[in-house]
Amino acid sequence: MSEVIATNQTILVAGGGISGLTAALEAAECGKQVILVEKGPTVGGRVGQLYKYFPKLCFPTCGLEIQLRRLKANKNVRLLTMAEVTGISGEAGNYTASIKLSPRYINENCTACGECGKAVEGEYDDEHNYGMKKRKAAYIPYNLAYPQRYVLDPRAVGTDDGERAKAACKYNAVDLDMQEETLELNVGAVVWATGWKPYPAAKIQPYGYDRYDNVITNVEFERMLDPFGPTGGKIVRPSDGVAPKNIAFIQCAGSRDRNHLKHCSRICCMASLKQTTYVAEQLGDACKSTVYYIDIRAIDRIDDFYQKVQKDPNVSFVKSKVANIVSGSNGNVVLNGVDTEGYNRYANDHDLVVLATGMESTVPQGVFPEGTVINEHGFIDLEESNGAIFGAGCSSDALDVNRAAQNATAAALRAIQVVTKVAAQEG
């Protein structure tokens, strides 16, 4: 790859999701030099996996496309994909960041013509769709991916598939000899925006995610609705591909729980309310939705959205922490618990269950200089001892998209102040 130039007046942004993109672009549009590092082959993060935003129910491709247009137009941002920050040392205004670059096996000659994808035969679980479908060994992660360049799965290198991909490419873009590289960069400030991951549903043993086909997570349900997703946009039961008639949405699946995530993940209530509108839109009166909740945390303007969902006669609410899920008949499952409003025990039969899994931090341990404060929930606190390392978006707290973007802008402004001060001292 070409040389990466960075100085103590450069801002490093780790993570290319909506928060990282926002922080990088805000800083770059203020005239600062930015290196944006993304572990995966494309920017976009979790937003790229959503079907719609709440509460307006608009498609995230709109907002994401705007950010990508800004990124492509700004020469102050250097984007590194397949790159991971493995260590940071130093102090505010003078950090050394170690960055591991994993081989993509496809170089910048790629025109995204797709011939390599046609040539290979191997298939692997599709990460963008949470393993709900397969992808080819040579692939573009999703339709809006940027860079719009193919990736060759490392498991195909050294196999016939690797040679097929190379032979099919007319532009000498397939490079099977690519090796892992390490960069050492001098930067003045760091914005950490590596986002979140869904809490592993299999850890919530009473809910049977790993035992019952028709117990899925909210992020998997979201992918179902995407026309490019695993079911072509159709809401179906994984067990038989049939449209469900009675869906249960279980709130706080792993959140607000001493055995799992102690914190409230903030997005789950609204995500489930949003998903009931998907059911209403696609299945109408043919399907009922039941939301099992501890309490619905819908504040400010999104309370109007909650009230609108409450008026839907096909949506009902049960105030209860579901105790467990057991097998029913015909692939159905039975939810057991106590309705805490009437203190009545229930054993309710559903043909599909959607778990609103919590938001787990991806902030790593052992990467930051001593003194960087990471709280008990795994998020970066805003503390003076952190120097010029600033958490952004869901690296600082559990946040929805709107608040994550606002938080990232604030982090960018703090980083700008640091490198501006460095420039003034050296000028």
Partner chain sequence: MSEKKIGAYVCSGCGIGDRLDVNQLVNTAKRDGKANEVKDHPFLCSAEGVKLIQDDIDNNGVNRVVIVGCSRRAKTEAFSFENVAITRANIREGVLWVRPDAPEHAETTQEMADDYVRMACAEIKYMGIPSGSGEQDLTRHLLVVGGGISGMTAAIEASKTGYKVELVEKSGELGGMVGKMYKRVPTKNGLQGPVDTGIAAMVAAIEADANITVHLNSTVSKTEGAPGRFDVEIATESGSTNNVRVGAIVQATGFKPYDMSQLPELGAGNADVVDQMGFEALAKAAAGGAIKRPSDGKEVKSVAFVQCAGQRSDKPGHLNYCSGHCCTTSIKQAMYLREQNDATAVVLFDDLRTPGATGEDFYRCGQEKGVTFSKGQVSGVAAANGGLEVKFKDLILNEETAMEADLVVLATGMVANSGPNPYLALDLEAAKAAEDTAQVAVLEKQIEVAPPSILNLQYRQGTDLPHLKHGFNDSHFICFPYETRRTGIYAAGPVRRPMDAHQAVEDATGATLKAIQACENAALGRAAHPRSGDLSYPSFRKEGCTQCKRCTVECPFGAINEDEKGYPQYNEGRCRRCGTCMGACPVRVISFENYSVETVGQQLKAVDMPDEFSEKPRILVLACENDAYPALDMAAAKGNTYNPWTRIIPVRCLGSTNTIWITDALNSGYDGVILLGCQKGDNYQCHFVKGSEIAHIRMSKIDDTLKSLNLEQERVQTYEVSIADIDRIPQILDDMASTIEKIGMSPFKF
Given for the second form:
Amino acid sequence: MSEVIATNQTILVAGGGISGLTAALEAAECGKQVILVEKGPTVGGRVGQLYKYFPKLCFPTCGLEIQLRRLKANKNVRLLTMAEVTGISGEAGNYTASIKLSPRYINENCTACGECGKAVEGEYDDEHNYGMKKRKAAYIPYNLAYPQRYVLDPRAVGTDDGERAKAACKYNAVDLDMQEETLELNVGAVVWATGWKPYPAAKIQPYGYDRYDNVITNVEFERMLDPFGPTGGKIVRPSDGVAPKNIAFIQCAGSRDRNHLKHCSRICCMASLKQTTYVAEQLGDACKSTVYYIDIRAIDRIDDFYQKVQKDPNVSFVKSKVANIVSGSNGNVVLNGVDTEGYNRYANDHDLVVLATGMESTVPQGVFPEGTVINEHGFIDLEESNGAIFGAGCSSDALDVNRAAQNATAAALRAIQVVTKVAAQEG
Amino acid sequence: MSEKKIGAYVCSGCGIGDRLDVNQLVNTAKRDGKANEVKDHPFLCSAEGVKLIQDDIDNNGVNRVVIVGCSRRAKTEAFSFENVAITRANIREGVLWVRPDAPEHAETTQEMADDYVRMACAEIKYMGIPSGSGEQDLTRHLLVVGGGISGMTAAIEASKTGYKVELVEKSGELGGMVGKMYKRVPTKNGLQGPVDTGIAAMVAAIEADANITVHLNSTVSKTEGAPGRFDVEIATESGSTNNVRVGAIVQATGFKPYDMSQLPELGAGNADVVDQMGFEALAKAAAGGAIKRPSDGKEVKSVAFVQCAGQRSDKPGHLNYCSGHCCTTSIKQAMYLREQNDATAVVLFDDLRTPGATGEDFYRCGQEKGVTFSKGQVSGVAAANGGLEVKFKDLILNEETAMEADLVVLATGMVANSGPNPYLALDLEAAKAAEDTAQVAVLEKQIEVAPPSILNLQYRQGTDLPHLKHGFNDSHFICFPYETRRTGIYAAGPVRRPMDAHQAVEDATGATLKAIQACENAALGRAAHPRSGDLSYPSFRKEGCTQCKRCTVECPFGAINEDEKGYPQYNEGRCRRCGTCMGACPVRVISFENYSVETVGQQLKAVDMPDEFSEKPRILVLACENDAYPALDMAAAKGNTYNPWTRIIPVRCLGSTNTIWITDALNSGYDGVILLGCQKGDNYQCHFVKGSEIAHIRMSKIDDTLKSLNLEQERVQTYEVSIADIDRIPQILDDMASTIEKIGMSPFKF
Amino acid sequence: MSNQIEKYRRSFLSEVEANVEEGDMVKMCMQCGVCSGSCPMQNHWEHPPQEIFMMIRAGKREEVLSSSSMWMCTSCYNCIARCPRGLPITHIMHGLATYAKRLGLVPKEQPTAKFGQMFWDNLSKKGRVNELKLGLALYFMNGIGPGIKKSLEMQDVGMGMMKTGRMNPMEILGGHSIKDTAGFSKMLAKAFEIEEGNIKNNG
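For comparison with the form predicted alone, provide the form predicted together with its partner chain.
Everything in the complex follows now, all chains and molecules, and the chain you saw is the first one.
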């Protein structure tokens, strides 16, 4: 790897999802030097795992492609993948960031020709598909992954598969001796945009995510729709691969709940509404959707999306936090609870349940300088005492894609202000 | 620029050398492509391969580079050379990976690859090296229109970044709507309850800031120019004017409250029925003491907040959207009452919308302070027993009921303070030209009731930012909230989208970055997103121009003005380099240095055309480089295949497609033509807004050409595709091959 | 008190906040209904907890306090465990019941209330529970006939308790008491006085 150059006029962006990409590109297109650090092997983040965006029902890869083109064209951004910020010390205008680089075992020589992928035999759970399918030991995470380079699973190193991959590569790109490295970089400001992870659904014990095959999460449902996903784009019950006829969407599965996440995750209402349109499109009248909710938060001008879904006779809404899920017949499950509009108890049979699991912040503890405030929900507020460490996207609050990009653009300006000041002082 | 010297570099790696005759590719580049230097390498993207090319650039005068290998989307870091024009002959994703590896296909696969070499060499001959116009200076100066919290934020943030600001406010004071409030919802730690608005501090900061010039009682009476060189005339109420040059503009003109007089059923007209801003005025007057009702000055003891009043409803005159802030605003106001009046404050809502961490905290805070929440549908508010009676259905208790209140607050929505829809005037012009009197009447009526202009842009395409929906100047893109159809002008705050003060501050900060970026781009002649950094820009041959005005009308970004004779005037800074003007031009006088009627036309003509009896048809595909082309690359990477007759040319946007390409293709013997663009219509996904739509319109007129050539209509097909159509696009290509098989080869082969 | 004027006023809510154990948490309910759905007794009550909380906000004083719903709570704590807002629902239910009892608004023939009174009467006399008397009083609560029937049904249980020394037949004669019954009575009187004072102060 070529040398990474950074100074106290450089902006460090942690996280290569939509927020980090946006912050990095907006700052770079203002002429600033940016180091973009991504933990995984590819940029794109959570949005790369989504099938479509609400409310336009367009494909996330469409916008990602533009971001990637901006990234490829801009020499102000240095992208480091398989890299994690493990510590930041110092103060605004002069931070030292420690960055751990994990071995990819495939170097920049890789042409993505695919020979190593053909040569290896081992298969592992595919992270891009939340483990719903397998991938090879040498792989490209997904169609639009960038950098367009293979990754060798560390578990294959030291096995025959590692050797197979190495032997198959004509370009000397497989480097089984690659080691973990640590970089110490001087930077002037930090935009923290490590995004979110789905709340672990199994923790919501009464919903039996770990007990019932046909109880899945909203992010898994997204993967089902991808033509290259685990089901080839088909909506099916995991238990038997049959198309469901009666799906339940359970809102606030882990959000707005002091037992789980206290905060509202903002996106899940719109996400479920969007997913009912997938059902309508693919299964038509053959499948009903029921949304169990506390409040439908289809905020601002996209309320019309909610209105459109409400008009679909195959979609119904029940104001209720589902109490529990029990086993039914034929792989079905029974949802118990009370429709609070008029106190109607129900025990509803559904053949597939989608838990609208919330967003959990991934802002780490112990990485930032003393005095950096992380609020009780795990988000970074805009605080004077945070110096030049700015939360962006879902590191600042639970946000949808549009607001995350908006917020990341604002965070980029805040970082620019710091490094501009440094530049002025240094003349 | 010195003489063009072409270097073609053939990579034989990634299996290319195993399946294709690389020597033949080299010969094709030499013989047909007329390349001056042709070299091959087994691993062209390696340091050694790259050095081979760089050496030719440095030592052999090569200034036009053709990479014969992978797609232009791959290995971009390796193949990025300064001060030369570069193109690719995509024989990896475009040939090798989409063709089966079998001896019976070897011939046609080789033909495909040879054609791509010819095409790339033909293209590069007509490509120049774009360089910024260099006409512009860096103007570190912004115009911010609107002195509310959004505009003040933009001004302060711009100043902090070293920019000067002209801040124009229509009224006599800064502060806007938030300035009229008693307190505001906190931006963090929602459990703390309402906080100081911070407006006084912002006003003080602005007054003390030498970078910011405030123009009160002022409006923008004229805006001319382009990013980097907007000339703005600011008119004050007194009649004087100021002229300033700014680099970019933030429009933060906010909102006005919905006219509640349209809600008589909810008690509008009764003095004790107020909207949220009306209630803020009462709270501000109370200054921390007990809030009194307007009718008789009685201290209020019970107040009902009616959420979604006149909004989220498709009734005529209502707002058919959610204004986003009203739930938290009512909670905040109910908290005033709890603390200052010890009053009952009931929020009657349908869905309580307090999203995110701060939002939900604030809801809990309201509950802790004793605000009463009820899921209720209000049917009427009327005077009763010296107060008001609010009739509603309690949805939880499932009963029609009523409560008495001293005061009722209607949570009405936000109406954007945007300028008039700029396209009305153009549409009127078109309707008049078409002598459509009914449409003329409709449009004249719309123009009559339209609000006054805010920016007074001296643009061919109207005076203001285009509306997206419900009168808001929003971006249409989820990923790009600051996409704008008027480059260098960014809407921020509730004029862009309904939003609360916290969002408005974030939004204004983001918009300020985009405005600053527009200045920096303009100074270097660089394009804004999505062709960020592109230095090419259109120019036209005046002697050929017929002043037909199609380019000025069709430009999705209003970039082209007309001079008094009707010739187009390009504004580099406003231009997004999509080429829609180039596609529009019937006399083909518009071109970019590196993208023109010739660069595409010569490619399609460079394809070796087998004769009519060869059973080898040729299909020309013009594919949008933003979505269709990446989808083709991904299809290749996934191992999808398609027929070997297809020759694909990426275009900047389908809107840049000039019909001459289609005519030329048909005349030179192509058997089919496919155009692949993005989704058009209301949910358009075209990155250049109208490109795909315009292309579809143009192609609907190609039928005449087909008729005159006596060719079947099926030979030209236009599709809306997406980047996810990885399986569908190869199918579309094969469908055309089947169609040709059915209807026969084109007779126009020479 | 529950009239048009008081509907959705805070008066009853304030009354509950002041007089009912943890009644100040009622306002935190967001009507998700998970308590009602989680309650094992849900088929047995007229108004589930979340509805009771809404009725309190709506000012339905009589309907709430004279409801038998809160008497149905068996203290399983499912609702507390599940409540996303952390309302101590079980405690509030018992608090409401106690308050209703104090005001004399308990529905007549409410079995849980009756049993509660018997238990108290039994306990307060001698400072400890007289199992035999309590059992018999409970069986004969609804008259002699049903009492005999119930006693015969429970015969085996009674014998078992006697055998293991959990119940002494001699207790029918009065039974033994704690050492200082006078002191115990004084304590109860004092507690009663304090509570009365609280009630008076809170209105």
